[in-house]
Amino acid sequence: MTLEHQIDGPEDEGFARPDGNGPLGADLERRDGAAKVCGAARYAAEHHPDGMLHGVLVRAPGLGPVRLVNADEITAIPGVRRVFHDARMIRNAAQGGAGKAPVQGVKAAAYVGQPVALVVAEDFATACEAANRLRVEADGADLPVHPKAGEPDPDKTKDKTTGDFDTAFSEAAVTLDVTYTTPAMVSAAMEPHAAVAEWDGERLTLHGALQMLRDNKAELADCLGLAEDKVRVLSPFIGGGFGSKLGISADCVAAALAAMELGCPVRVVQSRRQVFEVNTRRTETSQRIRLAADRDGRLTAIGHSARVSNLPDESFSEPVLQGTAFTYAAPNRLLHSELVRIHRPAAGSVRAPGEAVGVTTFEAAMDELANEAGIDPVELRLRNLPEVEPGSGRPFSSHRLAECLTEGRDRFGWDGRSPEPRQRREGEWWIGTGMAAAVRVNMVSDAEARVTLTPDGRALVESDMTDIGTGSYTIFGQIAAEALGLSPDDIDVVLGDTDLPPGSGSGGSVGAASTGTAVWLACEEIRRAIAGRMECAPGNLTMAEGHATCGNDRRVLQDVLSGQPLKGHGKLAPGAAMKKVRQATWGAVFAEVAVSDVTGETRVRRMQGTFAAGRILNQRTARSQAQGGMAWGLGLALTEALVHDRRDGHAVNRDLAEYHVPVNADVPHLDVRLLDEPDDWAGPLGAKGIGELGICGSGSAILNAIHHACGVRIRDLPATPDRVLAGLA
């Protein structure tokens, strides 16, 4: 049996709900932590089946139709087994979602660095040498360019207007018209993309670094021309993904093709440079923001236009305006987005797609408006919070931005701050503070999970859901323990295998809430079975400390089970709730920085983030996610930029030596306050996503603090020392 639930509203469906007294929400350490620290957790590339061969991807040096010049010579090298140049290989990682097949075919290169061949050898050194010696020619003269390459794609241009923006803007007492740019970025996850494929003549088994296994299984089957039941994907541990591992990647398809052709296991691991060049990046953006307000700082008009890019034929367009649509009230609104087709690696989802760059620039513009209007930045935001979603009139499922702003302000010590910049100096360092709101859409995804209550009173949770370092193993154990009245130590959790029920996958911050709710539903099915055995209404059953109690009837679980296991299968669907209300998560971030008047260097001295993201399932893992997002916001503001050569589009800084992510010395103490707020519109758990919220607004808090410190307003990100120094000069 399967207990299915569709979230259509906040009504109580008769399910048990967490009462706040069990293990759910506790500050528990991650159950997979010790294995990772000690090296016992096996990642994709660490699988070494007998007879394994090694594959190395070879990539195009230019654009257009490609030709392998000396493939026969390479094949003749001792130890080389095959050179593959197969039409079923893929040109770039898939965006992922609903099992859609990625764009296939590598006979022509759409961007410099596109994988076009695979060299397979008996050892890794030979494979590397042979791949380096394989000569690839590309004839850019015959490149099948998009009809509107370099211009906005009319099919991807969107406009949304409310009221009369032009009139409101021209008549406003206070106006702002600024343009911000953000560079391309990459996920730069610690674990490189990797795959080990095995073919037994009937079924393909792939160990991969992948986030969305149910989709990845469908994508891989489509590429290979196999039925889905002939493909098994395993990914129990992932060393970060941040969107780059949402869809099937070139290494997975190439390894699978080689394994099926050669009849041997094949491993393909992307080098760090390949990780930067082959997989999806965040698009660069150009954003024009126009704000109009009355003398009291109440917004009368909001205009936000964004231009992004992607490869020809790719459907993804970064939703830059996603947060702008509902964060602040204004009767007159103009939102415009457009996508330009260019020949660079495909753009896709990178952590918090849309808000990461859209909220960052918009919140910096709000700081500029506060300065123009002479109003405290916190107060400006408080005066413009909407009662309902602007434009649609939909109610919010919950709205805690005001509490985040005020509690964060008090916790940071904002009051008493001089509004004027360049008021505090310590030696060569200008000291300043800044703040920003943080918002992120909340989404729910289809998800399934199975729970088995064993005769000895333990429980097993199973799903193909992944854990990309966010704490899925731990949280699902807590959920099952809460529902069944057990200790988290009595719960075993198995994840990352497509032979298990299909979870939501890790993407869009949907994992903990969606698959976690499926776990709760599976436990609810078990609870109902126990209630039936005890001749008790499910609503009157309580389970705690390994006992089931109904009225005066209290039994040890083992006695209720009588030597037989009980299984529950939970299945969640989003339902109509997402259309009835605006679901979002909220936050406020405050930062203090020091800016050198000599070098232009910015040092972040402290940050405080207050966040509301539904019911907090684990204080420790949620806090860690918020801190990780804040650190990412620091990188977005100060260091991160993927640079492409304008002549041919190749990535210039394609490794961690030149693409600068924040390191330990860059990140100060990150104080995080979590506001627990179960959202009844989010299902029986009341939980919402938190993994991407922390990045939204953190960068703008730092940019605003830079301006307050030294008077320099950086609108072309990141705020590197040369740009700050130019402003100081």
Second form
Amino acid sequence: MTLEHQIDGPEDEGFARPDGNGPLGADLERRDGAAKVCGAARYAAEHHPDGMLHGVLVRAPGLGPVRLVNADEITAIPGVRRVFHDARMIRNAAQGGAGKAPVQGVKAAAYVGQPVALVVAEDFATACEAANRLRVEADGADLPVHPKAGEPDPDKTKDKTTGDFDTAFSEAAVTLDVTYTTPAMVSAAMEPHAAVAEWDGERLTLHGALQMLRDNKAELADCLGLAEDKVRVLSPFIGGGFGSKLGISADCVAAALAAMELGCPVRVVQSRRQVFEVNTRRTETSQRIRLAADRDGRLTAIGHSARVSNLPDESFSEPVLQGTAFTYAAPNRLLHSELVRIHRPAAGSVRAPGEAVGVTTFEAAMDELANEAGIDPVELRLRNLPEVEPGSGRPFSSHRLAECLTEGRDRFGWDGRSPEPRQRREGEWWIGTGMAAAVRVNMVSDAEARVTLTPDGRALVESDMTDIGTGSYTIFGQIAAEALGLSPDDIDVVLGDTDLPPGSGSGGSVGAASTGTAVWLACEEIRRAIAGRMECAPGNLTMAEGHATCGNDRRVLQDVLSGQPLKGHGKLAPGAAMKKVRQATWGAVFAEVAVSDVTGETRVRRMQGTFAAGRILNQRTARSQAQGGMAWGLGLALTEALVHDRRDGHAVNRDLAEYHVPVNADVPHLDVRLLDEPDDWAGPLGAKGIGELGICGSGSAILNAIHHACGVRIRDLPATPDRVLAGLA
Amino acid sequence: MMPFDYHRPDSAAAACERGHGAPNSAFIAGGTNLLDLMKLGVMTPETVIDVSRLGLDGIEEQGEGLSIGATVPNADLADDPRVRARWPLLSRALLSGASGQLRNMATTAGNLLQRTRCPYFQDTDTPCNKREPGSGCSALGGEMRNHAIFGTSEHCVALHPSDMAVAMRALDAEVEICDPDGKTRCLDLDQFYREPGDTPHIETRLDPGDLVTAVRLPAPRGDRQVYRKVRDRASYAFALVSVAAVLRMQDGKIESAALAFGGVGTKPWRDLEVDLLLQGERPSDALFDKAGETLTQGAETHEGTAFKVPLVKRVLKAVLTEATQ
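Having seen the form predicted on its own, I'd like the form predicted in complex with its partner chain now, please.
Now the complete complex, all chains and molecules, led by this one.
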């Protein structure tokens, strides 16, 4: 049996709801933490089946038609088993949620760095050396590699107009017309993409580093021409994904086809440099923001246009304007986005695609408007919050932005701040504060989970859902414990195996809420069965401390089960709620920075983030997600930029020494406050996604603080010392 | 990585002899740079000679100065109480480089001899005169940022990335070299490093089989020592610009000044004209500005490196201000 539910509104079919007194929401440490730090958690590349061969991917050094010059010579190296130049190999990782093969083929390189061969040898060193010696020639091709040279794709141009923007803009008391740019970025997860493939003649088993197994199974099957039931993908532990492991990656497909051809298990681990170029990057963006307001700072017009890029034949277009669409009220609106086709490594989802760059720039523009209008930046935002979603007129499922702004303001100690920049100095350091709103759309995904109550009174939760370090294992244990009246220690959680019911996967911040709700539904089914056995209405059943109670009938679970396991299967689907209301998560971020008047270096001194994302399922893992997002915001504002060569578009700084993610020394105390309140439109748990909210605006708080500190407005991110210095000089 | 022969000789002389006899050889100690470059196929030595166990890991007092063994780990050198007391500049410079793990492995001589971080040098799919003489320079006309503005040529703009060597340059350090004939010679860092010219692949005056055995640090010529490094993030990043200063003050005047610069030169940079200009003068903003002008008058900049001129001037001024107060 399966209990299916789709979220159509705040009502449901009488499901139990968490009462706030159980283990759900508690500050519990990650149940997989100890295994990870002591090395007991096995990641994809740590599987070593007998007879395993080692494959190394080889890149195209240029654009256009590609030839392997000395494949025969390489194949003859002792220990080398084969050089694959196989049409099934993929050009780049699949987009998140694709569920089908990405562009395949090796005969021509669409971008420099495209994997075009796989060298397989008996040991890793031989494979590496052979791969280094394999000569690949690319004919070269005159293809656009710079966004300014690319042609907009007419199918990807979007306009959304409300009212009369031009008139409102020309007649406004206060206006702003600025262009911001953000650079290409990468996920930069610690664990490189890796795959170990085994083929038993009928079925493929792949240990991979992947975020969305349900889709990855379908993608891999499609790449190889296999039926989906002939493919099993496992990914129980993942060393970070941040979007780069959403779709099936080049290592997986190459390892799989090599294993099938050679009849031996094959491992392929991407080198760090490959991680930076054969998976998906975040597009660079160019964004023109125009704002018009009356004397009181009430917005009369919002214009936001964005240009992004991607390779030909990639469906993904960074949804830069996603947050702009609903954050602030203004009767006249002009939203325009376009995508140009260029030949840099493929673009895809990286850490809050859309809002991370769209909200960051927009919130910086709002700070500029606050300055122009002479209004406190918090107050400016409070004055412009919409009653309903602008444009559509839909109500919000819950709207907590005002509360985040005011609570954050108090907690940070914002009041009394001088509106003028360059007011506070400590030695050579200018000190300033800045703030930004944070918003992120909330999404729901199809998700299934199975829960088994075992005769000994324990429970087992199973799904192919992944835990990319976010806390899925821990949270599902808490959800099942809450629903079944058990301790989280009584729950076993098994994830990351496509032989289990398909969960949502980890992406778009949907994992905990969507698959978590499926777990809740599975438990609900068990509760109903128990109520049936005890001949009472499910609503009258109480499960606590290992007992089921209906009125005066209190039984220990083992007695209810009488030696047989009891299974529940939950299945969640997005429903009409997505259309009826605008559902989002909310936040406000405040930052204090010091900017050196000598060097232009910025040091963030403290940050405060106040966030509302529905019910908080685990205080610790939620806080950790928010802090991680704020640290990424710091990287977005100050340090991160993937540089592409202007001549051939290749990723230049493709390692962790030269691509600068923030290090410990960059990240100050990150104070996080979570406004914990169930969103009734988010299903029986009332939980929404929190994984990506922290990055949506936090970088802007830093940029705005830089301006407040030293008067320099950085519109081309990141705010590296040379750029700040150019403004100081 | 390419297969290679590995040798672990038991004396410096044997190491030199081995290196002399193997034309395409490399010494290895900490391996923090060489192994990375070998994995990338950037360096492809056929013979690797391990010099990590030759007893070159001691720090000895030598008159008023120190002799620092070639294989003293950077972490140990930074932590040495004598260094911290009398050559704090060196300690500061070391601690501003790399990461704790790298400093535990990286050695004195290895640090001096580390290769450039120019991304095109590290990418065997792009031409590079340093890696493949005569193939061309991809940085010119490409993406330049961490590149040199001093000592460049039309063939190479690669930066020397060391922090330690910049401090040593300001401290008048000398490199002690053992050659295959068993002779020992010393070169100061200016002589030791070569500018790229039309042979950017030849970076030092070391001949085949020459082994750096120590760095000699004379008594410090000034008690006011400052190292300041500007970088893109607070730790684990190479210098955009760094300035090392060793000054002595007498009666409110600068008695002597030795300044060296990182992040700007094809070798750890020093400009004696700048030192001389300061000597005997009373500290002033005008003097410091003039020092910056003098330093940068010959700078060769490109779109991505132009910022280094104002930056190095500002940092120099701040460092001189701090050192003379």
